[in-house]
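First, one chain by itself: the form predicted on its own, in C-alpha cells.
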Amino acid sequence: MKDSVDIAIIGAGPAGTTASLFLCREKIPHLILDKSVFPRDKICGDAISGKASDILHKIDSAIHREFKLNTDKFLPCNGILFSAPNGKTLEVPFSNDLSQLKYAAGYVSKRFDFDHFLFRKLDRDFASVIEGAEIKYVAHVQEGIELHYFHEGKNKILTCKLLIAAEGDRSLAARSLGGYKMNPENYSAAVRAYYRNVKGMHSQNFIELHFIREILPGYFWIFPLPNGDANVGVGIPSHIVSQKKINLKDAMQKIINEHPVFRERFHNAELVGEIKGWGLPLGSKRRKISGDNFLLAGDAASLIDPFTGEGIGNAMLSGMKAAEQAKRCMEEKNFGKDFLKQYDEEVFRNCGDELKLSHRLQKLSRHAWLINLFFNKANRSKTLREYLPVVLYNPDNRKILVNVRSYLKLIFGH
C-alpha cells in the first residue's frame, strides 16, 4: 500500500526545516522524513552565518530574542580573526559598526542544539514528521516521485508529487534524480573536534581561521562555542588530500601539538569526544538543482562556500527559495522540470556570483606570498582595514578579488 502527499520533504537539517517553516508559514501541508530522531548530532564548524541570521528574522522576528536568552546553546559571533602562513594576523569585524545592528550578525552553536531548535519549531498542523525513516530508494513514476524508505521495522512506500530533497551530501535523491557524482575537485574534506579550555580565545568571539602553509589551500579553525568549548577543525579540497596523501586528523594534531603558537594555546586544553569526519560538497561548479518533480535544497545541491567552507547560510537560502518554488507549483499545479527552472534560477541569482567568486579566493589561497603580502599591508593600512568588511560580506564588491593583479591592485591602491 502506497502514502501519497503533494509535498514531501527529506532531511530535517537547516535547508529542510527551513523549507518547512516557510511552507507552514503559507499554510501548506507536507511531510517531512528525517533519518534521526531528534535531537542528533551533525558533524559541522557550527559557525551560523549573516546570511543564515538574516533568514532566522525572516521566519519569525522573535529567534534572535530567544537566542539572547538561550546563551548556553547560542553563542553571538561579531567577526573573523585570520591569521597569514608568516603568523601575521587580521581582525575583520562583521560591520564596522557592530552598534547599529538590529541583531548578531552570526553566531556559534553546536548543530545539535542549532539543528533541534529549528526542527522544535516546525507547525504540526501543517508539517506532518517522521523521524528515524531511512530513505532507501528514490524514482520518477506516474504519480511524481515514489520514495520507499524504512520505519520501525517496515519497509513502506510514498508517492508526492514535489520532493524537496535535502538530506545532505550523501543524497540519494541527488543522485538518483539529478544525476550527481562526486569529484573530488568540487569536494572538501574536513575533521573536526570539540575542546574545553583553549587558550587566546578572542573577546568578541571571533572565529578564528588559519592559514597554515603546510595545508594550503585549506586551514585550521577555531570556533568558539558557549560554555568555553570550542570547536576546532582542519578543512582541505579532496584532491589536495589525494595528491598529497594527507591524513587529516594526524595533520590537526601536528598543528596542535608542534606548532609554536597553537601548541601554547593548547597546552592545557582538552579533548571532548573524538576528532570526527565529513565531506563538504563544494558550489565552485554550477549545478543543476531542479527537475520533473524535485527540487534539492543545502548540501544536496552542493552549495557549500569554497573559500570558507560555510554551509548553512545557503542551506537555509535554498529551503526558503524551494518553499516558495513549491507555493507557486501548487498555485499552477504545475511540477514539471521546465517551470521548476524558476527555483534554480532564483537560489543562484541569491549565491551564485557569491560561490564563484569564492572558488577564486579559493584558488589564490593556494598561494602563500599572497597571504603573506595582503596580511602584511592590511596591518599597516587603517582604510585597508576598514574596507575588508565591505568587500568580504558584499559579493558585489569581492569580484576586487577575483585575480592575482585586481589582488595586488587592492593591496597596493590602500
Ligand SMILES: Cc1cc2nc3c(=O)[nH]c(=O)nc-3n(C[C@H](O)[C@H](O)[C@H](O)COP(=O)(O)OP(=O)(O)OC[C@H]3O[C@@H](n4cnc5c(N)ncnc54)[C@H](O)[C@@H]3O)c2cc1C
The other form holds:
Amino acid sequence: MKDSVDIAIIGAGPAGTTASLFLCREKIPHLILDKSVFPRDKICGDAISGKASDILHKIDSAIHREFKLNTDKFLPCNGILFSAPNGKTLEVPFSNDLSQLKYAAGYVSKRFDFDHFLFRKLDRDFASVIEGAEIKYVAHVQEGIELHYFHEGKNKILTCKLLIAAEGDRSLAARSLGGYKMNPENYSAAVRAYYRNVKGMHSQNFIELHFIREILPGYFWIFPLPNGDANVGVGIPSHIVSQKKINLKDAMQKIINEHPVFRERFHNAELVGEIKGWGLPLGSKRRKISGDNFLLAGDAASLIDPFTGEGIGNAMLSGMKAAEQAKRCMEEKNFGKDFLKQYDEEVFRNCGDELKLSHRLQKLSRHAWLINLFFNKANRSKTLREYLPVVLYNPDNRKILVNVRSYLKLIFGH
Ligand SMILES: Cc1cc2nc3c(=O)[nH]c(=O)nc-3n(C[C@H](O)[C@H](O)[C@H](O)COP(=O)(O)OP(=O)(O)OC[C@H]3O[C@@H](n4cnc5c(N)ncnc54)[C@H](O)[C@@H]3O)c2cc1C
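Next, give the form predicted together with the named molecule, keeping in mind that what was shown is the form predicted on its own.
Every component of the complex follows; first up is the chain already shown.
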C-alpha cells in the first residue's frame, strides 16, 4: 500500500530544515525524509553567513538566541582576511566599528553541529521525520509526485501533492523533475579538511581567503573552528579544473607543504580525518526551480554564490520561500506550475541580483594583476579600507566592483 501526504520534503540540510521549521510555525503537517541519520557530516567550509543567521532569527528569535549563546559550537567571526597573489594581506572587518555590531556578522560551525542544531528544532507535532530513508526514484503521477525510497531494508512508496526537493548537490528531483544538467561553467569543485595546530590564526576569528596564482579564480581558505582546529580547503570552478587538469587534493597539499607562508603556518599542523571533496552548484545562471507539484530549494536549485562559495544562506532563504509557497498552495488547493512560479520570482527577487554580481566578480578574480593592484592600493589608503566593509558585505553596494572600469575608479578614486 502506498502512503500519501500533502507535503513532503526530501533532505534535512539547511534548505529542508528551514522549510520544515517555517511549516511547523504555520502548523502545517508535512513529512521530511533524509538518507542520513543525524548528526551527520556535510563537506563544507562551515562558515555561516549573516544572511543565515538573520533567517534563523526569522524562524524563531529564541532559537537564534540559543544559537548565538552557544559559542562552544558556533564561533562568532568578525571579518575576512584576504591575501592577494603577490602575498599582500588585507583585513576587512564586517563593520568598521565592531563594538557597534548587534550580532556577530558571521559564525563558523562544523556542519555536523549546525545541521544537527536545526534538525533538533523540528517540531514533531507537525513534522513527521524519517531518517535513513534514501530516495531512489521520483516521478509525476496523477495524485502529484511519487517517491520511491529505501528504508530499514525495504523499498517503500509515497505520494505527495507538493514536493520540496532539498537533497543538495546531487538532487535526483532536480534532474528527473527539473531537467537539470550539470554545466562545468556553473559549478565548482572543492576539497575540505580539518587541521589541528595551524599557526597564526586571527585573534578575532576572521575567516581567511587566499587568492593564490596557481588556483585563480579559485581560492585557498582557512576558517577557525570553535574547538581551535581549522577548516581548510580549496575551491576552483570546474571548467578551470578540467582545462588546467588540476587535482584539488594535490593543489591543496602543495600549498600547505610548499607555499612560503603556509608551509610555515602548517609546520606542526596535523590532519584530522581525511581530505574530502564535494561539488558546488553555483547560481551563476538562473534556472527554473519549480514545476507541477514541486519546488527545488538550496543546492538542488543551484543557489550558491559564485564568488564566495557561500550556499547556506541562500539554502535557508529558499527553504523559507518554499514553505511560504507551500502555505499558499494548501490555501488555494493549487499545485500547478503556473501557480508555483511565484516561488521562482520570490527567490530570485531576494537573491538574483546578488548572484549576478557575484558571477561577474568571480570572472574578474581570474586576473591576478587586478587583485594585486587592489590590495596594494587598499593597504595604502585608509579611506578605501574603511569603505570596503560597506562595499563587500552589502550586495547592493557590490555593484561598484562589477566591471574593470568601475573597479579601477574605486581604486584610484580613494
Ligand atoms: C567544500 C565546500 C565548502 C563549502 N563552504 C561553504 C561555506 O563555508 N559557507 C557556506 O555558506 N556554504 C558553503 N558551501 C555550500 C554549502 O555546503 C551548501 O550550499 C549547503 O549545504 C546547501 O544546503 P542544502 O540544504 O541545499 O543541501 P545539503 O546541505 O547538501 O543537504 C542535503 C541533505 O539531503 C540529504 N539527501 C541527499 N540525497 C538524498 C536522497 N537521495 N534521499 C534522501 N536524502 C538525501 C543529505 O543527506 C543531506 O542531509 C560549501 C560547499 C562545499 C562543497
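Just so we're clear, the structure is a prediction, and the values are computed from it rather than from any experiment. Positions refer to the first chain, counted from 1. If you superpose the two forms and keep the largest set of C-alpha atoms that fall within 1.5 Å, you have the rigid core.
Enquirer: Core superposed first: is there a CA shift of 2 Å or greater at residue 63 between these two forms?
Expert: Indeed, residue 63 is displaced by 2 Å or more.
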